[in-house]
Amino acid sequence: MKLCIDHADTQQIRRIWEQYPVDGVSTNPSILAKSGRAPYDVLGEIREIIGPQGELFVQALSRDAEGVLAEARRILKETGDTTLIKVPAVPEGFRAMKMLRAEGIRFIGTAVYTPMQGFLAAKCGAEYVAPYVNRIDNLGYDGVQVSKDIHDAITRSGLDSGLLAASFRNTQQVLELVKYGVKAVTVAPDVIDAFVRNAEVERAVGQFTDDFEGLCGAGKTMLDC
C-alpha cells in the first residue's frame, strides 16, 4: 500500500518526506490556495522533495473534457510525465479521463462519493480512484465502508486500478483502510504525525536514556561507551 501527503505546504512536506515512508504527494485546488503561492512554483519545489520517482497528484479545473486535456498536458510539461490528473469523476469528467488514457496520460477519479463514480472513473482507465472519506461522513454515510465498497467492485470486475483514499480526520480510518489492502492513501501532515505520537512511547524512549545516562553519564550514547 501507498502512503501519500495530502498537502501544499513545502516545509511540512519536506519534513514527512524525510521521516517517513512515503510515496508520493497529493495536491487540489484548494490545498494549493492556502499555500498563497503561485501553483507551479508550488508543484516545482513539491517535485523537487520528491524526486522524479515520487507521485504527484495534480488537478485539473477545466469543466470541460478538452480545456482538461489542455491542462493536464501543461501540468505535465511543468512537473514532469510522473505527475497523475486528478480528474473529477462527473459526465464530462469521465470523457476527458477517455481521452488522457488515448494518449497515454496517467490520472485519477476524484471528487469520489459513490461506489458507482468509483467504477465508472476505473473503468475509464483510472489509476487511482479518490473517495473523501471523511467528507462522506459528513454526508451521514459511513465514508469507510463506502470506500471497501468502492475497492470491492474494482477488485471483482479485474479492473487494472485501486484506491487512493482521502480525506481522513483521524488514523483509526486510515487503519481501517490499511487492513482492508486499499492500494493507497492520502493523508495530511498532522493524522501522519498521529500515526505514532503515543505519551507511552515517549515515556519508554526517555526511560531507556535516562537508564542508558545513570550507567555511561549524561549524554552518552553507544558510541561513547
The other form holds:
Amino acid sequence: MKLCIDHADTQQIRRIWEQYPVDGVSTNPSILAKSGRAPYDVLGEIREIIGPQGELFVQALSRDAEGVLAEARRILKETGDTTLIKVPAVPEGFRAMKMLRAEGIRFIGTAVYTPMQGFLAAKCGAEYVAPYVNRIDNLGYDGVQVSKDIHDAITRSGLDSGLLAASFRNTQQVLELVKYGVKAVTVAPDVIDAFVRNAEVERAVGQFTDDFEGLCGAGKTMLDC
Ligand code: G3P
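Moving on from the form predicted alone, kindly provide the form predicted together with ligand G3P as a structure.
Full complex below, order starting with the chain above.
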C-alpha cells in the first residue's frame, strides 16, 4: 500500500518525506492555491524532493477533454513523464481519460463521491481512483464504506486499478482503509503526524533514557559504556 502526502508546502513535504516511508505527493488546484506560489515552481521543487520515482499527482483544470489532454502534456513536460494527471470523474472527464489512455499518459480519476464514478474511472484505465472520504462523511454518507465498495468493485471486476483514497481528517479513517488493503492513501501532514503522536509512547521512551542515565551517567548511550 502506498502512502502519499496531500499537500504543497515544500518544507512540510521535505520533513515528512525524510521522516516516514512515503511514496509520493498529491496536489489539487486548491492545495496549490494555498501555497500562494507559482504552480510549476512548487511542483518542480516537490519533484526535486521526491525524485523521478516518487509518485506526483497534478490535476488538470480544463472542462473539455481536448483541454485536459493539452494540460497533461504541459504538466508532463514541466514535471517529468511519470507524473499522474488527476482528472475529475465527470462525463467530459471520462472522455478525457480515454484520450489520455490512448496516449499512454498515466492518470487518476478524482473528485469521486460515489462508487459508480470510481468504477467508471477504473474502467477508463485510471491507475487510481480517489474517493474523498471526509467530504463524503460530511454529506451524511460513510466515506470509508464508499471507498471499500469502490475497492471491491474494482477488484472483483479484475480491473487494473485501485484506490488513492483522499480527504482524511483523522487517523481512524486512514486505518480502516489500511486494514482493508487499498492500493494507496494520500494524507495531509497534520494527520500523518497524528499516526504516531502518543504521550504514553513518549513517556516510555523517556523512561528508558532516565533509567540508562541512572546506570551510566547523564547523556550516555551504548556508545559510552
Ligand atoms: O484532492 C482531494 C483531496 O485532497 C481533498 O481533500 O481535505 O480538501 O477534503 P480535502
